[in-house]
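Let's start with one chain on its own, the form predicted on its own, as structure tokens.
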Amino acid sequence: MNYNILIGGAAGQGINTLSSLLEKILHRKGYYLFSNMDYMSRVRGGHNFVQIRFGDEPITSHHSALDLVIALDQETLDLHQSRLKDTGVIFIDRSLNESKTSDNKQLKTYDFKSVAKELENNRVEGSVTVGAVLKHFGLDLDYVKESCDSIFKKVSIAQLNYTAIEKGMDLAESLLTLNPMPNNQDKILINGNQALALGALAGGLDYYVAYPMSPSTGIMTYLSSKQSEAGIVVEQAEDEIAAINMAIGGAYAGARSMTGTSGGGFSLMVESLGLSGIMEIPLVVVDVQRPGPATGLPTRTEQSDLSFVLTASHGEISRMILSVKSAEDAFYATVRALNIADKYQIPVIILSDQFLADTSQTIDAFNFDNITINRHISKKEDITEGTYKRYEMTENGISPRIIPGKIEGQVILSDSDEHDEYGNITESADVRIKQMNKRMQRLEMLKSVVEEPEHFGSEQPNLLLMGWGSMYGPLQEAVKMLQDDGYKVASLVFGDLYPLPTKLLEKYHDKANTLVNVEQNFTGQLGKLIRQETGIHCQKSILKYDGRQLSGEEIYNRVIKEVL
């Protein structure tokens, strides 16, 4: 069982309120689900829209074919009624011009402006509509009431909502029956950048700031809305680059610190970057990726920062690079980061990208017995010679870290200049040649901890799918379909991008005939890694960059189309 939902309409029209409020009334059904945004960059009006899939079984990608189209507007109705299933519907308000449409027998014509009206709040008609959409699948009013006090905070409204959603179920008719699930009570409904922000304060953050900047700014508003539940800092900075040198600030003076923006914001950053090679400053940085290059499409999906970042800042540092694949690894992979970062005291990025932090899946609840928040802070004890040195050379090249003020009698000296190991500056060649190596030491070590991609699919494929953070799902979902068919493929997708982990790769190329990196960008950046780390090619690349995520579907029917 798997319906899919398409709401559509002009920004300012309620498509989101509407399909918060049926996905929470499905999620606390016990459907799984999988709902993505596609809007413009307005406040009002253009064509926005969201797709709801959900079913009996999780599911990892969106879809084209639709079961169910609610059209706020006519341009959704024009847009998006040849996706319809034969067996699909249209919910329209009778106030939409039916002359242009009355022949159409998938069109159901219901009065949810009338009835919104008649309740004395013309803001409950996608509460009238969610009623509707409730009786054509056959779903009664269990869980509704529970829904509507999570999203409408004041008593009354929510009554209103819930009156409206009964209301609503009078008018349509129920077309489907479906298959009660069971209670969800160890699932969660979360998207992207929720989860990222839930995964920071898991891992101990203290302390984040930003600029807001779509689509990374809802990690800052759900860290503003805990911060005081969960005592920690939540600053909004003047720009990205007072952004990411406050962080580093906060992390000198010992705050777990992250700061987070999308690409044109991480361009700002890149000299604070270096900033932070150089001083040995561990720091979390989030780059919620956004087509480019400039303002490009601020709302919209790609993959094309990750040959900026790996490079990212004048001069070389050590670094890391990780992607997130899911809402359930941006939780994981975060408290990792921070780790990691605390560790080896370098920069660590986090790529996710827009598709991903407005995505909504169901998945397992987050397991904090697996956490562990590893804070590497040096004590007085570890100062051996008596007096500190920041940057003392060590054998693993990792120099002791003390927080100033901490210990009595300590001076920190730390500087953006090269410098010697207590941190004074000097353009000494043999200093800057063992600062160099001991900073760069560090790459050696990471390559110890990266993780390896995530194998999916036959142990013995003659095709091998590549892809990274977001085309988890939808790869997953592909070679499903592929299998399906009979064909011998597997993917690999990548979390750990750099230091490029290569064993896997490397077993599953000697195994492979045929290579394809499945990325959303011009220029097939995971395959451009792969081959600069590795020499192994692709020999083919499924690529998409018109700022519109590629779904599974669409990947099964290129690889048939472009590959086999």
Contents of the next structure:
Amino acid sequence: MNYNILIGGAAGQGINTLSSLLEKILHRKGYYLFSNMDYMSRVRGGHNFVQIRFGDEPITSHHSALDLVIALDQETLDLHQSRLKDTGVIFIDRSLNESKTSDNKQLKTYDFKSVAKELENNRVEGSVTVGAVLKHFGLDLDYVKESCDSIFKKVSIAQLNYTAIEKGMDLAESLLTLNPMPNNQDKILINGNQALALGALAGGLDYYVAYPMSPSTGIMTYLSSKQSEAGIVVEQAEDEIAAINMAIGGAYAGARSMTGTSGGGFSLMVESLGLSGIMEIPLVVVDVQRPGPATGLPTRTEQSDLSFVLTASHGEISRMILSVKSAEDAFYATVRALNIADKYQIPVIILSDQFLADTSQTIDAFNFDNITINRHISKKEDITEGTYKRYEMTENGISPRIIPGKIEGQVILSDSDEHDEYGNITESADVRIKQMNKRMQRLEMLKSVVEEPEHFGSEQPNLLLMGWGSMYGPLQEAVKMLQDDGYKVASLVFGDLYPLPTKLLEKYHDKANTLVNVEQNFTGQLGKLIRQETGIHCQKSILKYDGRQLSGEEIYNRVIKEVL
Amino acid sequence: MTDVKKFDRDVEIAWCPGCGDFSILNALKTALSELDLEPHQVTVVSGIGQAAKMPQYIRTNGFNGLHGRALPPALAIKTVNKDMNVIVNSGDGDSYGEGGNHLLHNIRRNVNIAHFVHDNQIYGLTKGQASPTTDENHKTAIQPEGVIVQKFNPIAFAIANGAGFVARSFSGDIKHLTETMKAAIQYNGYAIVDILQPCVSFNKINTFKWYKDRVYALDHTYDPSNKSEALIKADEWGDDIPIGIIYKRQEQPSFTDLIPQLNDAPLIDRKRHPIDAEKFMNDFK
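In place of the form predicted on its own, the structure of the form predicted together with the partner chain is requested.
After this comes the whole thing, all chains and molecules, with the earlier chain placed first.
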């Protein structure tokens, strides 16, 4: 069982409040949710919508066929009516439906606005609607009070919205009956940006500096809201160049530091990415991708920065690139990125995207027990021969790192110029070779750290679908649908991208006849990376670059049409 | 007083003979020694340029980063370790050209750092182009007809935008420079010192003699707390160029004083445990 609700209207009409309240109630009642946002780059007006898919089993992708549309304006009606299932219905306020479409049996006209008016607060219209939705699905008032309390901080407002929901329930009729769900205290409903930010807190983040840029801003917003309680510092920089240089300065001085942005901001940060490389300063940079180039589609989704981040920075540096596959993965991957950056003293880039950033999903509560914070900071005893050398030649290529000011008499010199073991500028060919070898040696070490892609589906596939990051959920769903049709199919979804893990790739490549890369970009960037690193070619590509995420169903349809 | 020799680094100095940077280096070493600071208690941060090589030549913690980007890491270092004495040493191109945006916003932040700008009114490392402070009509290879844009006035800019400590000094007057540096380091808040210095290789107009003939030290009759007077003084340039503390506001809480999380221990001394973040999951239940 799962249902798909769409709430649409203009920015400023309260879609977010309506959907978060509904999501909270459904979540507390124990249903699995998958909710994604589609919004325009403007503050008021335009057409925005939220899709909430919920059911009694975990859901990994959005879906286009709709069971219920809540149309807060005419445009929602016009745009989404055709996506309605035969059994689906549309909720619309009477003021929007002066008889012009009243012969449509799917259209349910209710007095949401006038009930809100009776309650003397027009802003509770959304909660009246939530009441009607609950009644529609045959749901009761259990968990509604608690949900109002958690969404609305002011007691009187929470109470008013609770009353609005009660009144809304009186409006609608129960057309459906849902299975009751068991208690889900061990589950959370969280979006990609929040999960990533929470992972940073669990991973011992001290200092986050960023310049606001959609769709990455949610990370900074969340961290700011917790900064005093967590005892960290979050700072809004004057630009992205300042942001990354501040994060590097903070890391040099001993703080676990991170910055986040989207592609345009990352473009500005690129010179400094190289600085972190040559200075051997640990740094985590999050790129929550959106369609480029330049300003592109500021609030839409794409996976088109992979090729760029692979070589971003002039000159050559060791770096690690990983993408996050889901909200759950975003949490653990961020902890891991922070530890890897500190251990290898390199920049680690996390790729996320707008779809994942703004998608809330029901997942198991995070397990904090197995998380460790490994700083790899050296102590006085580790300094050999009495004088600290920041860039000391060591067997594994990683020099001891100490914190400025913490060891009496020892100083740390970091330089963006090529430098000797002490950090002093040099133009010696010999020293250059040694320092380059030392820095680049880490790429080899990282190969033993990278995690293989996640395999899903047949062990003996004829068809192998490959994706990365947020393609994880949709690919899982597509593979299930294809398997149900009897196809021998599997997917490999990459989290770690560079250095590229190759074991599973080689294993399944030998079995499958057809390899297909499924990506949200024009040039097939994962396909290119795989070819570059292994010589393995993907025979087909399923690509999408209209700013909207591929769903499981869409991948299924395109595989049938374009591949099989 | 710390032994000044503690600040010596055993490396070859790559500045031109006669460069004003030598005096600035000596003044800085003396200032740190007279302030009784140990090398590990100080971090010298710079961007790129000849002046920006300072961290290479003084034995303190050093961060020689990217062109124009000295201020962001400097303020970050102070934010995460408020016990550190953070000093930026960089040139006029680095501080006023490439890094102009950071200068503006760092004045707004009022982070407790001292910013020493080696101002030789020319781009030395790239061999003699105009800098933001090059005088109008000054001819260079890139400006063969002479500079046609107005020169940037760092003193007026800093005062007008609310910097709390704004001074000018001269590399040819080491005693004055040392005292001004000490006052800037001791000031709780952002302190900028524009240091006039000759570029012996590329600036044939603003020579040592040119500055020597013009600079005069402000004496005790000058009141640096008067902002209107300071702005008038900031505009004085020509036959007479004032040096000294041109504007000094009464100290106010600096950036790190205003962040409650920094009230106790420096940020880098916090012990973090993953489990401390577990409570934040309740918001999502």
